[in-house]
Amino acid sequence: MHELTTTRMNPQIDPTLHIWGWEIPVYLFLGGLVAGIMIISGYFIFKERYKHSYFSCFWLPHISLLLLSAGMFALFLDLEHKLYVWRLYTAFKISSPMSWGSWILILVYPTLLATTLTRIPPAFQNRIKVFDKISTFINQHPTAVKNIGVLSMIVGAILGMYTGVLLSALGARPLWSSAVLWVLFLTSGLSAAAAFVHMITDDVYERELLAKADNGFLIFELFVFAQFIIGLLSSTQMHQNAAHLLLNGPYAAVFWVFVVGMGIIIPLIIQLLAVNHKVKHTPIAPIMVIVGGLILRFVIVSAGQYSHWASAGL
């Protein structure tokens, strides 16, 4: 890790000099979104919906590969020594979040590739013969397909948890020193993924199911937020000051308006009305959830850097 990055990726070296840009929040958001998509598509594959041309099994794994690659590119842009990124795979450092993330991706990409082979879209059929043969073989063994679905859910959960662990492992930032940060990011990723599928699927069953699931994720996310804030307020003075950055400090307006209000409360109300057939399903609520999830990463990353111990008394 130290060979590849400057203090931007290791704020413990000097927490007062370098600030992460847009790359890390985007990476964390796309990683969480892909994690949620992997869990959702894995669930539907396990439930044997891969036998039909439903969106969740048919297109989601392919979209995930593109989104994850975009997230990895954002992370790559943040690296200082880009030509030496391969060195992350020459060793495994148990204390390095970047090392864990690098090796987790070794599991993510093959898992996504396996899920894409359960259903190859017609536009890609007969392009790469070996993929067609593997897909045919997999579909001849229903147990293998179900195992791929389970693997997708497990690896997706690990990826989603990692996006929060990456920050909480950096002890130089009081705001990130929370045992529930990984739960928050995993839940937010699931919510964004459910909203994404709800927004673009043309299948009524999937839209209804994922709208209901997203309502559950949003309610649970509010509960996790409460635990996150209470945990900080019940800790040291430095952690309390970090919590006030979100509650009534310089990040409070963005946090309450865009993360909690626009990203959770308003879409939750709209989707509750939609699933109870009081209003029609609309893409407005899912878009709010997705944008709110992205802003959440920007707020947590930015406020976390501001909350280093040297400024804890501000």
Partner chain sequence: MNAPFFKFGLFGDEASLIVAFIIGIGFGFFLERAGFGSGRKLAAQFYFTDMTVFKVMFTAIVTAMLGLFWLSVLGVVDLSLVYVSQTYLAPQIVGGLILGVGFVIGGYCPGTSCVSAATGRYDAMIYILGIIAGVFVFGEAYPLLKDFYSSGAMGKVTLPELFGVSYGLVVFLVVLMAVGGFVGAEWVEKKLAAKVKGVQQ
Second form
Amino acid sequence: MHELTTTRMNPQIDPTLHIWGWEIPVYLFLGGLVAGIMIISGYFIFKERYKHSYFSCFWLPHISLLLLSAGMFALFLDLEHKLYVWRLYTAFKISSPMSWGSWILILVYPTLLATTLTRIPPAFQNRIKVFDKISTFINQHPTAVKNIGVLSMIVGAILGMYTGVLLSALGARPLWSSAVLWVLFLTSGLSAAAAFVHMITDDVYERELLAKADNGFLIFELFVFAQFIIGLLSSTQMHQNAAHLLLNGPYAAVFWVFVVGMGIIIPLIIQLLAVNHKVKHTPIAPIMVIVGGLILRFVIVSAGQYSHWASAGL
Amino acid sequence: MNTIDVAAPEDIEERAPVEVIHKAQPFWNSYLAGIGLGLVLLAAFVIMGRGLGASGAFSSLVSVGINVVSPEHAQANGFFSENLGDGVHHPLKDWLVFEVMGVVVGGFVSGLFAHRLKGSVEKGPRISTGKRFLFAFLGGGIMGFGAKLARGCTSGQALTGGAVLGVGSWAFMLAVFAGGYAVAYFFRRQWT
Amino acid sequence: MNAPFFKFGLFGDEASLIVAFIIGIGFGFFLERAGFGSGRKLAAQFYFTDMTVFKVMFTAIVTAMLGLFWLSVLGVVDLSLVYVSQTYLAPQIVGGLILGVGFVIGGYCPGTSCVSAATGRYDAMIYILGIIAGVFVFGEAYPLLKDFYSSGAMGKVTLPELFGVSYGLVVFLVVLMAVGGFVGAEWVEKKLAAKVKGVQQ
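Having seen the form predicted on its own, could you give me the form predicted in complex with the partner chain?
Next comes the full complex, and the chain you just saw is listed first.
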């Protein structure tokens, strides 16, 4: 992207924003997915279910390290002056959501590391002495384990929320200036994470539990969508135009078919029947949830850039 | 060293749930399924003023693919450029493309509810899987070619055109059955 | 007279794509219910052992045809706004013959191959790759085929117009023909089932 030296009146901003490409939605999705995973694995650790070899406590933190790094790489690709990326961490501007975001990610990595150390998988034991020592120390103090679980849940929630807060702070884009955007992103991340774990775990109990959790998150996400749209429709003319972009405008087909239809409603029906043992568990439903979450981010970023304050009266 | 005991789950809720085995249900009565299909087709006519289709989605898909690989070639070719649309709408935002996506979802959902989902190969007992794949690819290629020549396949031309009594569509339908019966004998080893 | 709804402006292009998706779900659902997710069942039509393709297809055509006829008589649907594709007799007949050959060799048609692939049949997935190849070959050969592709043009002609009889009469005759066909199909199926049983004894 071209860095802007003027603040207005250039084709990248007027009449619609053309700044963010695919990198930002990919990062938003991966960030939300990792946030959801941190909450889920934090919960499992907190409830001391790590005593049983549940996938959530075992390999999940390692996978989330990989996923988050992929997301950060996508963010890095979006930067215009890539060599100066380190400057993000030389200051903390308390009034800037972007600055908050960079520093939150500094918190996330140690939390993920601590989560991996609650139980080192046999393949990785006896490799790095420091990790083994820390792991033993943690396991000798049950309160430490519980605190790591809680920390994982809290930092995960913050990670899932801050991207929504960041977008909704950008008041110039009417579609994003909604009070529930962070709730939407957090719920979408949680449901994608639950679907992800439900899909790859071997343990039957864990699969059933996470499928039920995913159903709950999907139903809640429908309500959040309703609140999001209603909030926009009850606001100024520009906000209503922005909402109509999704409801019956140029993004309507993609929104209703991919995000709501194939991303929420159809997998919800399939998973509801599956947890009630009416049909077999299939990996297709969680894949639909995950892809739906990714497309949701693309739609919100793209439609958000398209919506603008100059559209009043058009 | 790690000194964790892998204890068995103590809570009652952590008993592993029983896996239920589902048997495949029989197919619906042909006439009932036909009526259902006919009602969907009628709904398309009444709501949209057009019928169903399938091969058109493949034209769009191939044209978009060619355009991605080599835009000049796509624009120069009459067939591909026609399917790329007018430049205003993305060619994949096409009625048939969305309809075919619905077909995939509907087929999956029906198969899931009837416990008929199974990774398998449809073939007769007298042929190997490899040969079946070869014939499937060949058959698909021939059918793709024929469908584009006739401007439709059995869903678009035969079902839709047949219901509105188009002359070409009825001729097409008779030709499909004639062509099929004519060569059935030569491929009996694949199916019986 | 307010149908077809889209043609009367009830909703726009974007909503029509959502309608397409929903109608497609119904289409795929009933195709799979009829058993068309199985290539063996489809191909058995051409060996007279299983007449499901004929029965389902003609039941669907008759249902939709009767529905359109009666709705137009009742004044609900404006038939002139319903899309009838142009007739190009020569390429449609030749294309139909080729399609029939492809049907027997491959075991599917484009719609049913999607349904079959959705339920996990690997040969259907390969068939879909074949369709893409076939469409590509046609596209490449299009400059050579262009004249034949547009030959035999008769415009948007329907059977009643061709034979100069009334719409209702053709509908009636088609229904008669279909019922006769169904009786014949049932007879053929029973006869072949008895033959198979006889062989097994």
